[in-house]
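Let's start with one chain on its own, the form predicted on its own, as structure tokens.
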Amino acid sequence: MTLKGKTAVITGAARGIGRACAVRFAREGADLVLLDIAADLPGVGYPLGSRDQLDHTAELCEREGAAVLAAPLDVRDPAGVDAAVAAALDRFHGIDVLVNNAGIAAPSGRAVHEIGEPDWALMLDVDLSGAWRMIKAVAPGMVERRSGSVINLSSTAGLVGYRNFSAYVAAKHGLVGLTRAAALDYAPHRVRVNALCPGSVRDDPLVEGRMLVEIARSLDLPAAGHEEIFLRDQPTNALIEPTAVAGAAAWLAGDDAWQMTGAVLTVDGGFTSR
């Protein structure tokens, strides 16, 4: 229970790496305010996480012992992401730690004079904007508490190259940056403020991933046996689960992490240290 006590609030969190995290994050003691557009997006070539998804997580959460709070949110939206903030206070009376976890992968899969300024925007703006509008909102009150862990979930992406993807490298390699920048402006106020950076995630049916999928969709490998084509890049031979990068946030969350900020954390089985 090394989270008793401390309320995480976890974006994009119906599914995937978010609804892992949740999970874990509860069976730590957490109490959690769950967020996710729960809806499709224009321009995203695959469907979101569900609001049915969102209550799923939620109930998964309060199975483990969790006070939850689960609502829809765009990180797109400035006034919404203060809203739900606000409601996320009102409900706990503090913020902990938050998880930037909302992401798409798509738009993708093309050169980069083959992206349309829309799509281009979109990526950023959902995968780079976003978290840092929930850092906007939830860092006051964590200086003001003179306390908090944040967590920006970038990508191996984040520190390497990926043909065809330049949108989603740019954006994952932009949220490394502001980790570090965050980092410094609140080392101060002893807030901190991490990067882990995942390999390629099996999309595990228990928490409905379908992220690799989509990347592979993108990339326009085959459906069947997209898995064995990415584990040629693994050094380990296996991809990575979900749960391990939950675990990993954890830590950084917990009391454990205390002089961890500014870290780019790679859960990568090894791929990035070719």
Contents of the next structure:
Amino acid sequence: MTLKGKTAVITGAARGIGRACAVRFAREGADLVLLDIAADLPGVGYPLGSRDQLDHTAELCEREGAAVLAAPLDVRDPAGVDAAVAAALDRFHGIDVLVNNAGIAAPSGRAVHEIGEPDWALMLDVDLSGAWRMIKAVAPGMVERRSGSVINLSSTAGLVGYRNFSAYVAAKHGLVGLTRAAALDYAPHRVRVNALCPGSVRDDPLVEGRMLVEIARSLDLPAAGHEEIFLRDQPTNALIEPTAVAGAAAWLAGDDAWQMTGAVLTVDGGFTSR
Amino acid sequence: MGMTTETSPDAAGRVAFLTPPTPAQLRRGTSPPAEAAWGWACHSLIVRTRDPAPVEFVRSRTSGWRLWETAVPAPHGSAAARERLGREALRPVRGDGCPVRAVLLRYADGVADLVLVAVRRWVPRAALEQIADLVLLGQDPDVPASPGEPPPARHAWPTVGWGLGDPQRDGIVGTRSLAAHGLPADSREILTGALALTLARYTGEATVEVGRADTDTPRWEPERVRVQIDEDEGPAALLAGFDVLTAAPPQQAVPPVGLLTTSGSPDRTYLPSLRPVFPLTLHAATDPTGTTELTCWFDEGSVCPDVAATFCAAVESAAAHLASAPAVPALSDIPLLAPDETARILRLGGADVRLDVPPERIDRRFEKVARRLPDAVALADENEEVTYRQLDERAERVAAGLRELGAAPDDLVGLCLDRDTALVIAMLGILKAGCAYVPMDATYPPDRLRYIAEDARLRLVIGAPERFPSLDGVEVVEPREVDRRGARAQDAASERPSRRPRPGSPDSAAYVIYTSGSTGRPKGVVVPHRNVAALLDATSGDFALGPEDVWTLFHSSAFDFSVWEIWGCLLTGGRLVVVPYWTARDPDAFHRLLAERKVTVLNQTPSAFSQLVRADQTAHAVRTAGADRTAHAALSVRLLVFGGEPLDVNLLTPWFARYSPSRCRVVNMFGITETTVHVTAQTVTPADVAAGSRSVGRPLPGWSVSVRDTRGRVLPPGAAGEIHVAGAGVASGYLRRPGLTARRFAVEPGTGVRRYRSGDRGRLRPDGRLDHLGRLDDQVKIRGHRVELDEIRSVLAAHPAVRAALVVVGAAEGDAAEQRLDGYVVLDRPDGAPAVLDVTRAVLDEARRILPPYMVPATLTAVPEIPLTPNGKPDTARLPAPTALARPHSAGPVPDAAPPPEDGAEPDGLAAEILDIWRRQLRTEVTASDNFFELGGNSLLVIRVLTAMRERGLPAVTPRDFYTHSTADRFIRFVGEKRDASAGDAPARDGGGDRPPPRNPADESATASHGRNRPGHAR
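Having seen the form predicted on its own, can you show the form predicted in complex with its partner chain?
What follows is the whole complex; the chain from before opens it.
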């Protein structure tokens, strides 16, 4: 129970890594504010998390003994972000952990010069600016209490390039930069900011993940055999499990990592070590 | 109904639903301050309902307020449900949002709890009840937004001395349930009285203040109730004498304990505060049937759970007795501790640990060692080494000589010799003759020697006749003469080979040591043989004392630390190195002796050690710099024992930097002459240094301690009182002072157990270790405030620039009645450090920051060393006149920034330079005709003068040379000759012998107050 007495806010909590983190945090004793767009987004060619999926995450967490506040939130909406954070503070008094997990992988699959203005803007607005908006809303309370941990879900795409994924790669690289800069801003206030860079994460049906398959679709890979193709680049010969990412997040959230800030931590089965 | 109805305490007595802090909060010292403040400002109401169905709205139509609903997938009352309920009930609300949070916890079995948490100042309890009613009716309670101004933070709590709280657990709430048998329906007064009586017993105060808060009043604030306790009166007088102080308590005046009263109903639980209102809060919750439930909440940062448990039991007992008022004639008849609890506390103090060894005489045990290790070296001084066989034989001759001189078994024989091998041989000889030795320091003034000889009715003294006052009926015999007579007697008896039967029993006196009496004349403490043997039985195993050990005899034989040095070594087969008089006064020389003789067991008073540790640093620096290849190596000490005065663990910081505690064990021992040197032992580690520990540890096996109040009642752990010592070390009594013996040595009526009332203040910790808190008579009152001088001293000593500190009560100029605190500090000043006055001012500023105004010293004077008595204890009588810091530009008589004399000075440049050094050290004007000691100089100032001379490149002078040239012009001439001689070839030779110097005025005044002086002792 390393997170006992803490309150964690997780964006993109309806499914995938967000859900894995939520359940793991609940098991560690945290109370949770679960946020997700809970709707589809024009311009993103695949279904995003739904309200049902968000409620299911909430229920899984409650079964672990957590008090949960679940609400829809589009991280592109500044007023919505402020309202969600205000509600979280009303309900839970303080926020100890923020997990910036919300993100989209599509629209992708094009070379740099082929990307349209709206697609580029959408990707950066969600994957990079969304995290900035959340930190902007949550950090003042953390500074006031002189305690807090922010975890930004970047990617191996935040460390290396991928062909035909420039907007995503740029946004995830940007998230690493945001992490390092924010870590310095808040270090004197004992608020920690770290980035997690997962590699190719398996679409675990338990968390209803579908990121990998959507990346595969963007790359025109066959839907049936795409895991095999990603596996070829994995030194461990295994895709990354969402629970492994959640484990790293739980550690960064907890007090064992009390001197970790500005770190960029890979959970990629050795992918970027090649 | 109390908050514990839905919960049961876990094994630790803590209610499970109270959320402990996170490890990080512990690590960082506190929970986030914002949290603690809000927790105090909030209260909560829990309403249980079996029919939560009507709740239909979730958000108010007119304000931003909403009802949070959450499912708990467990039946009510289960552990998981309790955990959730606790999280919600103790979660504060924010002042900037909505002032009330409402959470409906729906359990799996259809029961629900509505949990309301609100800012108490804005939403009083009645409003909270109304909101609950409306919500449960499904109506919008229309809660307004917060007024906006945040409520005040929690009152800063005063330190609760008896609470033994752990500051690392500040903000963590512990709880305990109390029995409320036989309390009347309105038990407010009785509980207030019970708290007051318990607090009075814990603090020893006749007037106590107890906090009180009645939360049924609309906007309650804590009030203070002043209670006078006269234990000779009955309960009625106590309960009639409450003095309610309505004024809002000042920040630091929150009472340590208080009573919180609430009323409630079976389905409504009211928590008046999410944090205890007082450091230890007794919460009496009364339901409509008149049943009262008592719960104690305490902040573990102020009161540790073990102390809280005993305190609660005492309150229970006091309340029950007060409720049965007519049956109790006087408060003093009310026992706060049950008999088995008292027995437990006595066991905690070591009462049931027995030494399972037969009693033995010192000389018998020595003979066993001598038979086992005949050729091992027992004694060594500058001139000779004596093996165990030789020591045994020579002591036998002394014994025979004493018999020739007419000494009979159980006689007292005076011993007044310089510290050398002859002293130890004579001591053992006296014991072998069946007599007891009465040690007298050869440097004592004649009056004192005469007093002791007369008081002890001595007929025989082994000493130098020309240095002992001649007295009728007292024969003073040289050791050589005793030896000669003994040899003659042995020759005459040699035809009879069988040794004569040994006189004396283990119960006979081994020595009589005179200690200073608080009422004037010294008194002789009679200690039997068996006590010393028991001391070795209690320690030799734990300390692994054995033949490989090398000890020093550093202390005067008139100081009982030497009993430990001599017999601790010789009864375990070690080698005892006698430290010459001059070496004991020269830290560098003593350090060299320790290194060269490879001393393994070192006993020191903390004051003396502070100089040794500096010498060690100097030696190390010299060696590291390679300046002097002959400089002595690191020490071989494996056991460092502190005794004689309280240890300020800060002293050990430089020591631990050089000597690992795994290679050299450091033990702080508390003891008294009347208890045979030692009572308790505490191994000190760097962790203790970091924590600023005052622990003197647990009693030695066979010794036991209890802390008692002025009526002799056993006090519980945490409460400070007088330390009483029982067991194997208790002395026989005072020589020919039956009245004083009866007063100081109490005899337990039932068991006949003898206890020595030490006059030392202490407290037992729940783990059985003893904290030493100074002398009982150390406690002083400054303008009505109670002040612990040791506390101020610790604050001064904790400043990084301060090496040592002392605080005394001085009289203000012109008005002896108006007392004032004078602080003295020894500064740690590397070259280029700011001026002394700036540093002392900074130290005082820091003290002002920590201490209440009345505890800040009026003056703070930097001194080169804390002067010591011959026993190595602080000598407050020899402190210089205080320097007033209130006048910023009067830097005292000696301007610190005086320019150093130029090199290549005129012939009288040397004189000017030496006078300048004297002036600085003595802090007064010096002329060529002045005597160093008449101007207040002392042995430590001698060291400082010699150090200062060395630093200025002047010729090296030994302390001995200094003493024989203690007038300024003689000294200047001596140094000049020495310099000229070293410029040529023949080194100057001093004419001084090995003897201590002729007595000088300063030393006489010091030895007159010989005894267990302690720092902070009022002068």
